[in-house]
Structure formats: structure tokens, C-alpha cells
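The chain below stands alone, shown as C-alpha cells; this is the form predicted alone.
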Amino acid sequence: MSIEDCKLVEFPKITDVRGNLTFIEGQRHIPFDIKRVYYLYDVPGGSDRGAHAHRGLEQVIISMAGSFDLLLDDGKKQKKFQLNRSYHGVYVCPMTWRYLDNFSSGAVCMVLASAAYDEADYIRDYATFSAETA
């Protein structure tokens, strides 16, 4: 896979004047079953987060209230999303680094993950990623 199947995702949105409802079902609006969900909250301004890669996770980064910028790195190209929409996500595919920064004050990013947490698929370190990406 390679950065240009890591793209916008557009969630269903139902309108209505006491509130607009968006929900997401695995293998219908992302391309996998949906084993594990987490959300980053309270990042004080300035500082960042992800800054990894995984080497089989698939995930779905959503902006569930605010904004931040996701930067997508394949070891070739870069992209760079802003999130700010709750029915807005980004398809992340596996070997992709991550970055995430410019969180609003506010800010919640929630993240759907293909499987539970496995330390062993992380790559923390970036010079490991473009090894492995080369």
C-alpha cells in the first residue's frame, strides 16, 4: 500500500434541528472490522502526538470536536489532512507514519483500529520506518 490509499472518508450524516447523528459500521463505510476504539483528549496546546507507523494496523482518524492537522508519511510522499468534522475521517493503511499536531483548544480525535493493541507492530523510531519502507 502506499500513501495514496490513505484518503478522506465521509461518514453518513443525518440531519435534524435537535442535533445531526453520524454513525460508522465497519466494512460498510471502512475497509475493516473495527476491534478497538481510543480517543486522545486534553493535548495541550503546542505539543503533538503519533509520530509512528504501524506495520499491519489499519486505522480511521476522526476529529470528534475541534481541529488538528494529520501528517501522512509513506517514506516516499507525504499528505498532510486537516480534521475538523465529525463525519470527516482519514483511512490510514499499514506502513504509514503518523504525526499529528495543531490540536484547538478542545480538541478530541478518536481513532478506529483493525485490531487490538500489539506493541510488536509499532515502529517508534523513523529511521527504522524508511528502512522498511525502502
Given for the second form:
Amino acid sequence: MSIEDCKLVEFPKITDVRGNLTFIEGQRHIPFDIKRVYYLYDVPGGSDRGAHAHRGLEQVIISMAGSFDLLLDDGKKQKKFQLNRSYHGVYVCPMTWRYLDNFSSGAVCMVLASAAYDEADYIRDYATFSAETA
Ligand code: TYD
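Mind giving me the form predicted in complex with thymidine-5'-diphosphate (TYD), seeing as the form predicted alone was just shown?
Entire complex below, previous chain first.
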């Protein structure tokens, strides 16, 4: 897999005068079963998150409120997304370095993940990531 596999996904949106609704089913709208959901919120202005890769984990990153930038890097190419719609997500494949910044005030970043938390799956050092993707 490479950065070409990391793509913006548009989820179903049921528009309604009472308020819109979006739903996401594992293996239907995203290519894995959802085993874990986590979210970043109350992010102070100017702070950044991420700055790591995962060896096996697949994720989809969604802005549930506000906006932020997502920078992806597979060791050879980079891609940048500005996320600001709760019916958009970015699929992040394994062995992709991700970096999130430019969080707006009130931004909420939700992540759907293919596996439970496992620190052993992380690569937190860019030099190691670079060497492994060379
Ligand atoms: P980390 O993945 O480094 O955060 P970021 O979103 O900036 O990449 O996680 C921060 C801390 O939270 C770290 O100590 C591990 C812990 N954590 C869990 O315990 N469970 C989880 O599902 C996640 C994502 C993180």
C-alpha cells in the first residue's frame, strides 16, 4: 500500500430540515471493521497531533466539528487534506506518517480504527519510518 491508497471518502448524507445525518458502516463505507473509535478535542490553538505511523493499523480520520489539516507521508510522497465536513473522511493505510495541525477552535477530530490500541504498532520516530519505507 502507498499514499495513493489514502483517499478522501464521502459518506452518505441524509439531508433533512430537522438536521442532517451521516452514517458509516465498517466494510461498506470504509474498508475495515471498526474496532475502536477515539477523538481529539479541546485542542489548544497552535498545537499539533499525530507525528507517527502505524505498522498495521488502518484508520479513517474525520472532522466532526471545526477544521484541521492532515498531512500524510508514505516516505516518498506527501498529501495534504483540509478536513472541515463531518461527511468526509480520509482513509489512512498502514505505514503512513500522519501529522495534524491548524486546528480551529472547537475542532473535534474523530478516528475510526481497525484494531484496539497497541503501542507496539506505532512508529514514533521519523528516521525509523524513513528507513523502513526506503
Ligand atoms: P497518541 O496516539 O500519541 O496521540 P495522537 O493523536 O497525537 O497521535 O496517543 C496519546 C496518548 O494516548 C498515548 O499515551 C497513548 C494514549 N492512547 C490510548 O491509550 N488509547 C488510544 O486509543 C489512543 C489513540 C491513545
